[in-house]
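A lone chain, given as structure tokens: the form predicted on its own.
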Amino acid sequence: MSNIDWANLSFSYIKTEYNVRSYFKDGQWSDLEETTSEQITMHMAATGIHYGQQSFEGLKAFKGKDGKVRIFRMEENAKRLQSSADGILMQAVPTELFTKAVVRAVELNLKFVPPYESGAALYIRPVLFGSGAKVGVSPADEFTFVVFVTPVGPYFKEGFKPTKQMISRQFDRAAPQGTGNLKVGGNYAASMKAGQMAHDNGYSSVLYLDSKEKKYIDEAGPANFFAIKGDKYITPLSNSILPSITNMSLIQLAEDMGLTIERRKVALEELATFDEVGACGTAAVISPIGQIDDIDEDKSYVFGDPKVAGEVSTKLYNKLRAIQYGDEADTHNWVTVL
């Protein structure tokens, strides 16, 4: 696509040609429908609008230097969407239907996969929502599943450069026994006000503490938190944290590199002991964090050179991207090559 500036893409929506859809009605999923329409028609009483019966996923496709397109770990996204569906009583999308829809959406839009070494990727957004009409608070009996794609640049405009985050105890991302471990839209709506406040004050995101005691690190805005301390890869363990597929992958790569993995509660005061910290997720891969300001306690934590990504984070970032682009062997069978 000659009119797209691949090297300067932001993380925003760009129109592509096709999306694919399937509908659950009368107890079964329909065959995939291919459409060029960007619009969805639904009943005004759909549960997805009124009661938040909605979940989505995010994954990426990459073009390698060999010209082949690779989709990263889509089976794990299928499993996570199924978990989210189960958590809010939606009809789960079978893995076979999910992967077929993802592959088809990418195939139909191959011209939008950014070129190798452009720094961009094709973002894939599957979304599932209750489209059946209900007025009382109860699950829908009809659901719509859509997969669309769009080329994107880095989630954080800084790219792979350290950002500043802020801690604020004024906001909770999710309740301890709520939906924090599900990828549902309500979690993101709940984070918007805090996120906007962070941006207005020059921070990339909010570092959330646990909702119950405000003693432990929970999530780094829209991403999982991790830290490097010596030869340890440390990441919070909590029922209110979204299981990140990127974090799962980084844990495996860290083990491959000989690091010890610690998934546990991470006390706030431990920030002062970490060599490197970062946020990780599909959109950003790794976003190094150079400084965290606890605005309520008027305290700052700085990690190494706050303008330079740490050594271990850099190695993990480069390793994961090399697998995604096909520059290194996919020894864990994470990639689907089209």
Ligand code: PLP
Given for the second form:
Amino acid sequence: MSNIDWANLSFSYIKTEYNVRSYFKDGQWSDLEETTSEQITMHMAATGIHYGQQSFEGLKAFKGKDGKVRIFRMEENAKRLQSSADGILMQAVPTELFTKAVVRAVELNLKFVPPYESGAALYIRPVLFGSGAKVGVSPADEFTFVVFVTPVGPYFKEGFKPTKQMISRQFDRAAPQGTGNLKVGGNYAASMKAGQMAHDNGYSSVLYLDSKEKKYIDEAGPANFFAIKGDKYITPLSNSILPSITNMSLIQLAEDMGLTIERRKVALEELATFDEVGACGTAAVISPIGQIDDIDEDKSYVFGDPKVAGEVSTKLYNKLRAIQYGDEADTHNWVTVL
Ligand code: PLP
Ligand code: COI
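Requested next: the structure of the form predicted together with pyridoxal-5'-phosphate (PLP) (the form predicted on its own having been shown above).
What follows is the whole complex; the chain from before opens it.
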């Protein structure tokens, strides 16, 4: 598209041409519908809008030097959407329907996949919600599944430059036995006030501690947290964080690079011992963290040169991107080439 400034895209919505939809009704999913409408019509008593019975996913498609378009690990997003559906009693979208809808949404909008040189990507946003009417708190019997796409740049405007994050005990994103491990809208609603406060104070995001004891690191706003200490890749194990597909991939790449993986509770005090830390996710990719301010304790943690991404994070970032754009062999079979 001639009027899109590909190299300077931010993470925001740009209208594309088509989206695809399927409706669950009378016990079955409909054939995929292809539409140019950006609007959804639904019953005013839909459970999705009253009781937050909804879940979304986020994945990306990349254009390679060879002009081919690659979608990253979409089967994993299908599985996670099924797990979210299970967790809040929605009708799960079968993997085959999910992947077909994702591929179709990309195919119908090929001209919106950013060019290789721009370093941008096509963000794919599947969303599933209860569209059947209920007034009491109970699951809907009708569901709507939509996949739209939009070209995006980095989620954190700094891209692959370190940002500052903020710890505050004032806010919880998810309860210890709640829905933090599911990608449901309620978690994001719960994070908005904290996120706004972080932005207003010059931070890219809130770094959440575990809600029960406030002793361990949970995750970083819309991304998982990882740390590098010597030859170790360390990332929190917690029931209230989202199982990140990017983190899962980085763990594999770190292992391939000969690092030792530690997936365990990460105590807050350990921050002082880490060489590099970062946030990772589909939207964030890797966003290195240069400094973390614990505003309640009036304490700051600084990592290496807080203006420069660490060496291991840089290697991981380059490796992941190389696989996504098709510059390096996809030895783990993560990529679907259209
Ligand atoms: N944590 C939260 C709360 C997120 O919203 C996301 C984004 O999807 C992630 C982590 C990263 O997950 P993924 O790497 O699968 O995008
Ligand atoms: C993603 O990384 O895909 C996300 O969903 C993060 C955010 C936009 C909520």
